[in-house]
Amino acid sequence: MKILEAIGDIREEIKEARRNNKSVGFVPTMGYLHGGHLSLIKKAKEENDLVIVSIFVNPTQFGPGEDFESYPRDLKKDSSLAQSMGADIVFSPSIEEMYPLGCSTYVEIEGDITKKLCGASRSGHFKGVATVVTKLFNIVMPNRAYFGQKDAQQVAVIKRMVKDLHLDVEIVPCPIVREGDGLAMSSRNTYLNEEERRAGTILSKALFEAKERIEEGEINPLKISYFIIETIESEPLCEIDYVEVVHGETLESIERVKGDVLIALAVKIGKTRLIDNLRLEV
């Protein structure tokens, strides 16, 4: 497996792959890989000839006071894990490589799809996400790109961007991978102490109990939201950012729980902000 830092080097690898009619699968990450990331790499390996994993902590998607500086990093471990799952190349550029001096071009998606859920409290976040993903797509030019459904809004935003800009890449969403206690895998889980980690399990508990209520016939999205809020608020360490029941693709508000439905939430536990969701076909 190769570890490359320069855009020119990764482009040479892509040219060689194209000359040999190889399909390219791409897994963009911010590193500190966990089981969720590894499931994406495994899926990419199953469906493509060449698998590239990017490891880049993108500064433009972090707001003031967020955890850019403290975000966990371990390139050596990440590279070993990526290789173990069949990755062929790890692309780990510097900030200067991705955002050269004087860089002033950004990609921004307008509308509810970026303004609600995480976008409501993280101004500019999805502008940073859309910009770096566009840059990476232009560099790697993959046939397919793999994203975890845990970041459901990110998946929706990227799919919208790909459609709007006519980008020639297939977006492949992959299921959430959970710990044994139900907590959705996340690099930020490392911030949690033992007590906070225990408290965090209330998120998946609330979601799956809400799913049961829907299966029993509840179709009022407000009642589902209120139930989840009450459940999470029973845990004193939890501070809710949002709980919303929306359309799974557009993220627009819905009047009844029917069709493609996303139940999404964000909760702060201590200094750590966790997100989780369930996507249902009702």
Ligand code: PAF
Second form
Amino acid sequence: MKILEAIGDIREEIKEARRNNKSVGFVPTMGYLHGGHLSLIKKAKEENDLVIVSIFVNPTQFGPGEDFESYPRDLKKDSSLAQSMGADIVFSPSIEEMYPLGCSTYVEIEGDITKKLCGASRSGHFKGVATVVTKLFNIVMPNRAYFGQKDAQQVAVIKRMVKDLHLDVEIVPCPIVREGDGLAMSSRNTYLNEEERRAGTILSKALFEAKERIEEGEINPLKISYFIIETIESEPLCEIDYVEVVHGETLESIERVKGDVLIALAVKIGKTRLIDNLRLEV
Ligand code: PAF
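How about the form predicted in complex with this ligand, since we already have the form predicted alone?
To see the whole picture, the full complex is given below, headed by that same chain.
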């Protein structure tokens, strides 16, 4: 497996792959790989000839006071994990490589899809994500790109962007991978101390109990939200940012829990902000 830092080098590899009619699968990450990332690499390997994993902690998607500086980084461990899952290339550019001096072009998706849910408390976040993902797509030119459904809003935003900008890449969303106790895997879970880690299990518990209520016939999205809020508030360490029951693709509000439904939430536990969700076909 190769580890490349220069855009020029990765472009050479892509040209070579194209000359040999190889399909390219791409897994964009910010590193500190966990089981969720590894499942994306595995799927990319199953479906493509060449698999590229990018590891880049993207400064433009972090707001002031967020965890850009402290975001966990371990390129050596990440590279060996990526290799063990069959990745062919790790692309790990510097900030200067991705955002050279004078860089002033950004990609912004308008409307509810970026303004609601995480967008409401992380203004500018999805502009940073859309910009870096567009740059990475332009560099890697993948046939398919793999994203974890844990970041459901990110998947919706990227799908919208790919459609709007006529980008020639298939977006492949992959299921959330959970720890044994239900906590959705995330690089940020490493911030949690033992007590916070235990408190974090209430998120998936609330989501799955809400799913049971829906299966029993509850169709009122507000009742589902209130139920989740009450359940999470029973855990004193949790501070809710949002709980939303919305359309799975557009993220628009819904009047009835019917069809493609996303139940999404963000909760602060101590200093750590965790997100989780369930997407249901009702
Ligand atoms: O999901 C992530 O890790 C990041 O938002 C992404 C897609 C790699 C862009 O920086």
